[in-house]
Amino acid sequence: MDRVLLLLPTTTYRTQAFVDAASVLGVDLVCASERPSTFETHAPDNLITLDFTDPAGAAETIARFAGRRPIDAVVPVDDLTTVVAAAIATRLGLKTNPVAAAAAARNKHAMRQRLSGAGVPVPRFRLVSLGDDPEATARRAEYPCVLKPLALSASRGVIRADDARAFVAAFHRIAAILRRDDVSVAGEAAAALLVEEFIPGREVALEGLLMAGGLQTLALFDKPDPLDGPFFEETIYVTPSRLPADLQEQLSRVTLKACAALGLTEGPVHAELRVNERGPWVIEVAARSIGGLCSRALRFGTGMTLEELILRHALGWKIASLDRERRPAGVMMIPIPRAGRLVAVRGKEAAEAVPGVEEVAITAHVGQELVPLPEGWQYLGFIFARGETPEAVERALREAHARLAFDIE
C-alpha cells in the first residue's frame, strides 16, 4: 500500500476532504501537526508532530520515520506547510518543488522580486521596514497603493491606502496583526511589510496542477464581487470564467511564466490574477491547492474530487482526467460582518432549499468569537450551488446568502 505524509496545521479546513480522499484510494495516511494530537501515542505509525518552522528538523525526522515506515509522497494542504514539505519530499529524493521555491512562494517580497525580473506583470513593489517611520514613509508612496504583510494568507492584513493618513494607519493596523497572538512569523516576515501600487480590474483565481513545470489549468474562477478596498475579503467564485477565451489563455500563459519564474514545477498551483486594459497581471502564487472548503466546488472526470487528483499525482499514479465537469458551479465564503460571539444561525434550510445550491456548510460554531478582516483570515461558512450557466450559479449563492442571518453579540 502507498502511503502518504500529509501535513496538516491545526487551523486548516482540508483535513477531512484529503483524510476521505486516501480512503477512496486506499492509500496508507501519515498525518503531521504542528500540535501533539490526543491520539498520537495510540496511533504511532500515523500521527505525527513537526515544527512546521523547523524545515530541515522536521525533514531529519520524517527521514527516521520513513526508515521504519516508507513514505512515498509528501503532500502540504495550507502556505503553512509548503517549505517544509519541500524540504521533506528533498531529503526522501521524492518528487517536489525547490525549497527554495517553495520559500519564493510563500514570500510575498521574494515572489516580487522573482516575478518582476522575469518580466511577469506585478504592480510595481518596495519593502518597507515595520522600524521606518510611516509618515516619512507616507508621503514617498505612490497612491493608492496596497500594505500588506509578507507571509499571512486569506487577504489578511491587506489594506489599500488612498493617502497618506490611511497609509498611516494601516501601517500601525499590520504591525499590530503581525504581533497578535495567533499570528506566527518570524525573520522578515515579523519585521518588514510590502507596498505595492494598486492594480485595478476584474479578479480572478486560477487553479492548477504543475507536471514536470508545464501547467495543466483545473478551473479558472470569476470573482464578480469588485474588490477595491480597503480591505479585500473574497466571497463568490464561479467557473467557467466569462471571459474571453483568448484572454483565458493569457492568464494561464502568464501563470506558467510566473511559476517558471519562481522555480515551481510540481504540485498544485493557485493564482491570483488582476485584468485591465492594461492585460492580466499576477497578484500571487501559492504552491498549494485553493484554500477552505472551496474545493468542494470541483470535480474532474468521473467524478474525482480535487484532493483525489493532487494525491494521485503527488503519488506518480494514472490520472484519467484532468478535465472539470462541465456543469458551472461556485462557492460563497460567508464573511463575517462584524467582530464578537456568534450567539445563533438562522436561515440554513431557507438557503439550501434555494434551486442551484447544493449544501450550505456553517463552520464557525455557536459561542466562537469572530474576528473579521483585516486582523482575521476565517468565514462563517462556505455555500455551494451548481447551475446551467454561470449567471445562474452566482444568483443561487447570492439568494442563499441574502435568506441567511447570524446574531452577533
Given for the second form:
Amino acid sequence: MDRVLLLLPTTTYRTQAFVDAASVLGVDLVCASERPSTFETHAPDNLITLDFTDPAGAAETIARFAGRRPIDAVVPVDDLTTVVAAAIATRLGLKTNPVAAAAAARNKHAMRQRLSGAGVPVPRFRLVSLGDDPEATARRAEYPCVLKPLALSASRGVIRADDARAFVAAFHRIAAILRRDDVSVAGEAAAALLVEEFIPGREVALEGLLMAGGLQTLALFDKPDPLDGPFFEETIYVTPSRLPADLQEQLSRVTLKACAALGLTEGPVHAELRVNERGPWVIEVAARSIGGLCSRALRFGTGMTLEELILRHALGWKIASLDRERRPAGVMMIPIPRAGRLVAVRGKEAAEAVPGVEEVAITAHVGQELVPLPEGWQYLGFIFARGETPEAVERALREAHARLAFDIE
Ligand code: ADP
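Next, give the form predicted together with adenosine-5'-diphosphate (ADP), keeping in mind that what was shown is the form predicted alone.
Below, the chain from earlier opens the complete complex, with every other chain and molecule after it.
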C-alpha cells in the first residue's frame, strides 16, 4: 500500500479535504503537525510531531521514520509547510520542488527579485527595514503603494497607502502584526517589509498543477469584487473566468513563466494576477493549492476532488482527467466585518435555500474572538454555488451572503 505524508499545520483549513482524499484513494496516511496530538502515543505510525521551521531536522526525523515505514509522497497542504515538504521529499528522493524554489515562493521579496529578474511583469518593489525611519521612507515612496509583510498569507498585513501619512500608519501596523503571538516569522521576514507599486485592475486567481515543469491550468477564477484596498479582503471567486480566451491563455503563460523563474516544477500552484490595459501582472505565486475550504468549488473528470488530484500526482498515479467539470461554480469567503466576539449566526437555512447555493459552511464558532483584516487571517465561513452561468453563480453567492447575519459583540 502506498503511503503519503501530509504536513498539516494546526491552523490549516485543509486537513479534512486531504484526509478524505487519502481515504478515497485507499493510501496509508501519516499526518505530521507542529504540535503533538494526544493520540500520538496510540498511533505512532500515523501521527508525528515535526518542527516545520526546521526543515533539516524534520527531514532527518522523517528519514528515520521512513527507514521503518517507507513513504511514497510528501504533500504540504498550506503555505507554512511548503519548504519543509521540499526538504523532506528531497531527502527521501521523492518528486518535489527544489527547496530553494519553495523558499523563494515563501518570501515575497525573494519572489519579486526572481520574477523581475526573469522579465515577468511585477510591480516595482523595495525592501524596507523595520529599523528604518518610516517618515523618511514615506517621503521617498511613490503613491499609491502597497506595504506588506514578507511571509504571511491570506492578505494578512497587506495595506495600501495613498500618501505619506497612510504609509507611516501602515508601517507601524505591520510592525505590530509581526510581533503578535499568533505570528511566527523569523529572520528577514521579522525585520523588514516590502513596499510595492499599487497595480490597478481586475484580479484573477489561477489554480494550477505543475508536472515536470509544465503547467496545467486547472481553473481560472474571476474575483468580481473590486480589490482596491486599503485592505484586500478575499470574497467571491467564480470559474470559468469571463475574460476573453486569449487573455486567459496569456495569464496561463505568464504564470508558467513565473513558476519557471522561481524554479517550481512539481505540484499545485495558486497564483494571484491582475489585468489592466498594460496586460497581466503577477502579484503572487504560492506553491500550494487554494486555501480555506474553497477547493470544494472544484471537481475534475467524473467528480474527483482537487486533493485527490494532488495526491495522485504526488504518488505518480494515473490521473484520468485534469478537466474541471463544465458547470460554472463559485465560492464566497465570508469576511469578518469587525472585531468582537461572535454571539450568533442567523439566516443559514435561508441562505442555503437560494437557488444554486449548494452549501453554507460556517467555520467560525459562537464565542470565538473575531479578528478582521489586516491583523486577522480567518473567515466567518464559505458559501458554495453552482449555476448555468458565472453571472448566475455570482448572483447566488451575493444573495446568500445578504441573507446571513452575524451578531458580533
Ligand atoms: P498574501 O500572500 O497575503 O495573499 P499578496 O501579496 O498576494 O499577499 O497580496 C494580497 C492581495 O493584496 C492581492 O491578492 C491583491 O489583491 C492585493 N495586492 C498585493 N500587492 C498588490 C499590488 N502591488 N498592487 C495591487 N494590489 C496588490
